[in-house]
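Shown here is one chain on its own, the form predicted alone, set out as structure tokens.
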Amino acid sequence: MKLTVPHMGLLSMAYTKVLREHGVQMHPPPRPTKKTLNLGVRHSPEYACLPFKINLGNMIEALEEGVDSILMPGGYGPCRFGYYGVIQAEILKGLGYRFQMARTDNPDSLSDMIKTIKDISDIETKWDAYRVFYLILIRMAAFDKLEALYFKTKPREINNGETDRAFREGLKIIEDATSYTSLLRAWLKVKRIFRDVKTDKRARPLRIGILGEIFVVIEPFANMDVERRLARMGVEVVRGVWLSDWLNDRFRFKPFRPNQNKMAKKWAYPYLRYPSGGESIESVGKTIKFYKEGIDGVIHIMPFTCMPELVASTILHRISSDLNYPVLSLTFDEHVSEANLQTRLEAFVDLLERRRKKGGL
């Protein structure tokens, strides 16, 4: 078996070396590309959301480079991503590809999850499958935690592209680390090298909350990039969505730290009392939450037709007005301009500036 999952994020660099380890022929697609794209929307529905569109496309290019296997979560609820692995089945099929489709029809199941990986991988006891899935939890969480150092410290660097090479750099030392123990070396190793990058003390650089579906957030090419872009900038980007988190929120495998989507529910009352799919109510919940931190605005982005995140905006836009706090909403499908974007993001900032010359009026 040749298996390929499609790319979310970092997610593919938590899990190939470890699976690889255990008999599994790991063989993640490209990075998306514009080639990706528009396969993915040569072949999907008209209506399917940007998500779907990369991912179909991911399939497709591994599939052309030989692969047999693909692993597709699945799930249930009011956000169509449950259906996506049954519909691009279906659609890869069409296509005349032969391949086996592998879901994890419950993600929110531990069991399943370990079912899955116990099917795919030469691994004999459920003990094992236990340990080897958490390892690649904690390594997903020290992704995670890099991506944020990476965002902290981009903006008050002075030498520049010294934080880009440090994170290049921690990537791989992370990427590398495939047991618990060189797992913990390796963080003690990356939290040395960027505390090595030259930075500014007295910087105060604008602070975006980034919050908003969360593949669109933690994909970089189907946000075209926007947090790096926002760091090159001279902002900090604190985003409100992390993977780990949303593991975590499942399976507990950092067990102090509290439940974000519980906390959410909290903060969102009562502009939103119940979830309306997806990251809806993380969405509305952490703005607030950011608004009494003091960050000077929020991005919230989604893909263009995704229904939660739509009740998340309509909602964004009466918080910005109450509140009086800055609140940018970005669409994106296949049709968004990398000029259009950059254009937003500039004039979004350069509110920010003058609203904290003013004191925040």
The other form holds:
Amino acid sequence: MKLTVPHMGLLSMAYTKVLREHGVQMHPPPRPTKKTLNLGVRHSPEYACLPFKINLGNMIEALEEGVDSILMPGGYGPCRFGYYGVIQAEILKGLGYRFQMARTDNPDSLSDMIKTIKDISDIETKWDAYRVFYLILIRMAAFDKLEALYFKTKPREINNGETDRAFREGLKIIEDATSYTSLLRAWLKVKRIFRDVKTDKRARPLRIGILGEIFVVIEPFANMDVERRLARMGVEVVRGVWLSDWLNDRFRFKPFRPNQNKMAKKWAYPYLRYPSGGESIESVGKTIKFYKEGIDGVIHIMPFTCMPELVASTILHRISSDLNYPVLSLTFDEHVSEANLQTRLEAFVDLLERRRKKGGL
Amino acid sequence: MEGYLGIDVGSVTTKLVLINREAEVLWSTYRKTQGQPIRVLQGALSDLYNDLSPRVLGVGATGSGRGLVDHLIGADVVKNEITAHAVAAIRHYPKVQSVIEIGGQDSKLIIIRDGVVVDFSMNTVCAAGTGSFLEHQALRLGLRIEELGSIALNANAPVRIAGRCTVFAESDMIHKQQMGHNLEDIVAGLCEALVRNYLSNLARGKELREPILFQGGVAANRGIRAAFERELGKEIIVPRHHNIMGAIGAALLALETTPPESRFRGFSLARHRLVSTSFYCDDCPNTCGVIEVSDGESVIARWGDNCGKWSSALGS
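The structure above corresponds to the form predicted alone; please provide the structure of the form predicted together with its partner chain.
First the chain shown before, then all remaining chains and molecules of the complex.
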């Protein structure tokens, strides 16, 4: 069995190496590129969202490389996403590919996850499966922390490119740490590497909060690398949605990190009282939180035709005018023009800069 | 003579201005880009040199071709069009609260309060109402673009044209012509449709407070201006330099930074034989289009690659 899982940010780096050590023939698809997108667009329904199209393109690429099994999360899902695995399997069958598709029917269920891991690997006891699953979760958290470190360091760096080098090195170090003890050592090493990056300690860069649908937020290819574009303009990116938080809300592995979804519900209360699918409640709640924390502004990203985030974006408009707080909404699909995106990002950064000079907040 | 140069290379037109330290416009030009931004830029620079031979203290670049200007001529400030237009508007009308800007291929709305930009929007889906579309329609009706506005003002009963999409607007116009409506009413109807399209695409949920400035090439069209005034019930001000406001803004930004030494490469550039070519890099599946500008035998600028391996290969 040669198994693939479509990309979502750094997730595949968290499990690939670990599962390989337990007898799973993992074969991650290539990182999403224009080719992935073209393949996905050609074979998807037009009104499917960008994540669906990128997933599908990724699956085709992996199948072309000789993969025979696909694992796709699914189940009752936070939005249409719950059905994606089913529809994608039908499309791929129609294209003549032969493969097996495994779906996790209930992505919130720990026992489901453990069962899936036992099924695909040579792990025998339930205890071992738990150990491996939690190792993967903690690795994911380490990758997320690495990205956060990057966003904090990049706008303060003195020698251009040093942070990017540290980040690439960090990725490698964490990827190679496939046990609990080596992971701890790896993390201390990553911290040392970042401490060595020369930074301007007095710099007070603009801070922009990034919120929105989780796939387009964490997959740089889906959002045309919005976060790094901002970082290169000297902005400190404060991302509000993390895959490790999403996982922690379900599987509790970070003992000191409160449930983000529940917290967001509290913050969002005056504007939205119950989750309306996707990350909508977090987009609303965390915008208010960012405002209170003095973050200069918020960029809200979503895929075109995303219902839950469209609801959030309409509410954000209200919040923005009630609190006099800058919010920029960006919608992504295969038609987004790069020049247009760049212009809007630059204009938003200028707006925040001039506002700060006038003592805006 | 000395001053700050503002360059706005748009999709359809290229604008150059020279301002002095007091922000007065000393010289300006407005010409068609005609898909050859490099040649047009060279022409404009050599005209400026022949007219005034000024000493350039700083250069500001804006417009969709701002990167090109920076690579070729050397700019001290490279800013997006939204900021450039806002800066120019605020300088000339300190009380301004809204700026409508319609150019060759895109349109923008900038909301300003107390001299600071607080919100903006830019068309992302449809180009109805931009200069290119109007020019195309004028051509189809056998008119010059400059005539459209005054013809629209002579209308008695503007025809209602579907303006949601440029293609449908055109077919609806043809239909109305064939039904026998006169030219004035159709042109006026077109202006109204474009204004409705602009407002529903860009102004949704935004409050357009007066004073409202109307900038960009399309502001020359009095029919569109009148349609805005009717639709909003507010007065629309068209600044004297409406079509070069972006370039003025870029020049003002250069003036604001007052670089100790400008990166301007000099007017001699206008005499060089600059040729741009492009190729697709096949080293990864992103297949970035890389653009290369050479001066005679040597490559002087290169950009467009995501990973930076072609642009950085040149050194700096």
